[in-house]
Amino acid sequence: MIEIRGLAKSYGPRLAVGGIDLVVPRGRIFGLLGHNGAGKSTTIGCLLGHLFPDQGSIRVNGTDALADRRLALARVGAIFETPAFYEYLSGLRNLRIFAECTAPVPDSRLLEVARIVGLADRIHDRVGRYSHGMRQRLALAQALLPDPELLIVDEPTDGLDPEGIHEIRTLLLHLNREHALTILLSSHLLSEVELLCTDIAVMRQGRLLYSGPMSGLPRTEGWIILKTSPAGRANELLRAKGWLEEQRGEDRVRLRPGIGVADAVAVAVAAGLRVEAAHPIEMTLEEFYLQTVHGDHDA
């Protein structure tokens, strides 16, 4: 859905996106990651025209962004910044006027909209009486009005409370899975990003560190799970042979290099003890990313 090729934008002697690749995959929901000043809203705006890069290329759905922005961004859905609406005028009419900035629809879609984000019973209201959740469905219908296959969302979930945060997770759950949209999501949440994103990338100081899906982070370096009954007696086993290397609680154990689940489980089961649970212990997204960050990995 988006490729990008050798993307730069400097800011004066301030480089802002150092040449990076990026290729986000149709039909995922792909997470942009980094710090303030990693160069993720400069990223988006090449993408979205807001900005024209230095060098590089852009590709939306197979058209040249930049060689013919219209048509590339025509099927493109975008919340970039803070949404602004007139507080004065409803929910509809505020997406009648954007509709008509840009490219007019019927009535029917602005309801349609409506109902997809959950705002078909106050879309008559002035967003002055609108909640911040109600605010963002409304920033996210505006999105959706030129029927888009691709969705840009920043910060999707600023500012939510726990309840908002998760409504508006299940509705871009909802519009990935059942209106078949990419969405590409900026975010500083990673435990939102870990619940909602298929693929990530992640980004320091202009410089693409990582890319590719969540599946693929890689496991906690020798740490797994090892739970047997009686409870201890493993790691007292395995403390003896001299694989085991550092302990916490009682099942949480990292073993010497070379040394895997199934050689532990092998000294559990042949000492006659009860295999409860096995198995390595996943990096989290958190500690993927502290690492990532704080490494000395180029792109």
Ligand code: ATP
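Numbering follows the first chain given and starts at 1. Nothing here was measured: the structure is a model prediction, and the numbers come from that model. Rigid core: the largest C-alpha set superposing within 1.5 Å between the two forms. What changes on going to the form predicted together with the named molecule:
- Relative to the superposed rigid core, the position of the CA of S131 differs between the two forms by less than 2 Å.
- A67 is not among the residues whose C-alpha shifts by 2 Å or more between the two forms once the rigid core is aligned; its shift stays under 2 Å.
- Shown in the overlay between the two forms, fitted on the rigid core, is a CA shift at H166 smaller than 2 Å.
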Given for the second form:
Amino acid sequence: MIEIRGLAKSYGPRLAVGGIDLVVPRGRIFGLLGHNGAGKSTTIGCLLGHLFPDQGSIRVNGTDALADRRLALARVGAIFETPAFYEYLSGLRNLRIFAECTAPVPDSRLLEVARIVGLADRIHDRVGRYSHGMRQRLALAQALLPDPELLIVDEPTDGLDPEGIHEIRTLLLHLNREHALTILLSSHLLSEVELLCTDIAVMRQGRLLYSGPMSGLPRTEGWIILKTSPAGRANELLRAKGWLEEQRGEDRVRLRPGIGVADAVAVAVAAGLRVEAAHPIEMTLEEFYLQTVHGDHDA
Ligand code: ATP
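In place of the form predicted alone, output the structure of the form predicted together with the named molecule.
And the full complex, kicking off with our chain again.
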């Protein structure tokens, strides 16, 4: 859906994006992560045609976005900067005004997007009476007006309470699954990204440190929990076989490469030990992210 190659952008002497390649496959929910100033907004700005890159190419749905921006973005919906609404007008009037300024759509479509985002009951109310979460849903309704195939959202849950965060997450998952939308989002809320995204890219100082599916994150690093009774006896056996590389506390061990949990369990069972727990230890996304941005991990 998105293919960015060699994208570079500087603001005067300040390098914001330093020649990145980023591919967002169709149908995915892709999280763009990075500290403040990492280059996420600049990348999205170039993608949406708000900024012109110094170098590189951008293809959206197969179209060269730098040569034919209008065609490339025809089926793209975006919430990039916090949208400003007319407080004293209804949600519906706001949507209508937005549509008149961009691409007119019939009222039936306005009501349809209001229904999709769960605002059908309140769409005739003044926006001034909307909660923060409802405004965010109205912004999503606005982004859905062009019937997009790709939705780009900057910090979709920023400033929302836990219920609002849950609602927006549920809505984005619904749009992805039921309406086949590919979603690119930037976020600092890693616990949300973990629940929502199928893929992530991690940026630091304009460089891409990691890009790939969540399922492929190198999260285990060989550490496992091996809890046996009597406690600690399994570790002695594994050490004697030369299979144990490191140990933390009684139950956490790192095995030699090529030796898995099942091998360790087999040793314990063969020695007549009772195995109470045996599984790999997975890093959380937050741990992976922090290790990536603070280490020298390159994509
Ligand atoms: P945040 O999470 O804070 O939004 P970001 O990852 O989106 O950060 P960018 O906004 O793309 O990062 O900024 C990348 C770099 O470019 C930063 O060093 C920033 O200070 C700089 N920068 C961004 N916009 C401008 C601008 N208009 N003029 C000068 N420098 C800029």
